[in-house]
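Form predicted alone, single chain, as structure tokens, below.
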Amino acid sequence: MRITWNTRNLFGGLLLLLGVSLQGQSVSQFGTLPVVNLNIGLSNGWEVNTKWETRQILSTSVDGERLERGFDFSLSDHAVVLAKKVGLNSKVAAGYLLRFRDGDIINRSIQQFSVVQRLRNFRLAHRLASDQTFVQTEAVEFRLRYRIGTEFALNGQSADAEEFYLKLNNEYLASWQGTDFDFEIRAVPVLGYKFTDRNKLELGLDMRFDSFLTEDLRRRSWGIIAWYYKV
């Protein structure tokens, strides 16, 4: 397989994450992240995506010393996004997310643009997104996000029904809230199985590194189990 410049960027980001993890983290968390994703196709290139996910923290460590272990519910997200196909391989989308955490309801608006390159042996996807998070007692948080991802069939040139595939995502997030600025890097390797063209399941790991600009680097890793269904 010929490695393109964009693919090298993807693997370069994954190596950067590995280098960060080898330096050690001040705060580290591990938990689970189940996801249910329903996509409804409409007419004239429109579609609606609804997603539900929840996070549970299983362990927390500081400077390598485990402080907490057990099941601790973190939050639940419910999102609806309306998308429109604007080109052969591109979409624009906007939506809204409700987050339930510690008895509070957090609101977030979402805007995004995505492009998919279908190459010979794999698919390369780019997504540029922004969102705004609203909490009554806090300043509005603004985020700008770029994600690059690739998907490989493990049998043949493309993943067909009853076949496995490998997907790698690498995302970079910049956030502003009042006078505070932060930067986050995410790497998400997953193994997927396509039951049918409309029904698939993915298992993987969502690794997130943030607080680069403070003394306490934070690492969070979530074990993913995600179900996708298209109507």
Given for the second form:
Amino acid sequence: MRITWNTRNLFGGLLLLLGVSLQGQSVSQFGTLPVVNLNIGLSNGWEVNTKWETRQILSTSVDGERLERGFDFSLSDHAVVLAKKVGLNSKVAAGYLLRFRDGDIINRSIQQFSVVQRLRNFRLAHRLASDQTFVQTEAVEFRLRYRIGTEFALNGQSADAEEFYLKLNNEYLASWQGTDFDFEIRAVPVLGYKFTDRNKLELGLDMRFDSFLTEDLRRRSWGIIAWYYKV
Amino acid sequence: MRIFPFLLLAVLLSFSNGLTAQKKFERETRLRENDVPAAALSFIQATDPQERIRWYYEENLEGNSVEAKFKRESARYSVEFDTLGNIQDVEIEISPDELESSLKDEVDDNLTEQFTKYKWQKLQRQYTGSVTQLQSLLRGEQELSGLTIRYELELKGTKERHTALYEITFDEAGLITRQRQIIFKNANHLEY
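Return the structure block for the form predicted together with its partner chain; the form predicted alone was the one displayed.
To see the whole picture, the full complex is given below, headed by that same chain.
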């Protein structure tokens, strides 16, 4: 597989982004986030999407001072979403997620609307979502989310089978829980490889910044490995 | 409780559709100039291009081809060759407003028969002819006599409450000669 000049530059850019993101400030965590996403097409524009995701924390720092280092299993998420194509490029979906963390089971309901635009040399995706998280001992957490994502082919005008692509996601989340409000920003650059149109693997970084409105800014970075498969 | 998602998955898999064939399949790969057939390079060089040319190798169900793409005076050009470098056609993207109104009306009448609702999205004028005729066209010498002109339209259309994107080819009389549904590449990694 020949790597072109453009691919080398993008690798370099991704490494630079990694370097900048790891500068510590307030609370910082770094870990891994493997994901398996399975999509099953049904008839008449319906489909089911299932996702399994786990997180492992490798290090935690406060104000640049490392407190913990090692391999700490944080949580696992299991989500099922039922989606319907409602336009040429758009879908609505609703589903449920179960989160297993520290022996607790957390329930979350999910709703989303997505649009994927086919532009000349890239695809642009918009996702508007809301979710409600239910924990027995806490007030319900309501979140509203907007994500914009782009997919650039690294060879040709669109990413075909046996080709690499670059995906950049940027998401904004607003959260209300009781009288508390928080805001989170996520930036996710990944390098993907399309084995076939239905089978993709992605490697990248999921960078999350929250607690802006308090003095305890939290930065979390997850090394992502994600497998997408469509049946 | 952790088994539930797997059980649900097993049930849902049993209801899943089988694979459906793509109606329009296209795969394109960027080509370095060194890999472009000599005849295709010579053809383009003879038109004295001032623009940057991007070369692509395109594979589809009807055969493979080599394409030169460039932008000139805000218009997008695509020059198609077979894999040996023999010229096939020249396509220039135009606005639907550039069509003669009588031709557009004829096409609209034909589209109305097939679609309950539709919208013109992208239009290309396609020229076929001899090497000298097409080179003359690309040099801007406007020698259109002897050239065969067809149009390739990308259309968002609704049939029987199902909306899809179609590629429609029609001739200078407005007669539709080919219609293919464009199948989008899978986007679950962008949607979820």
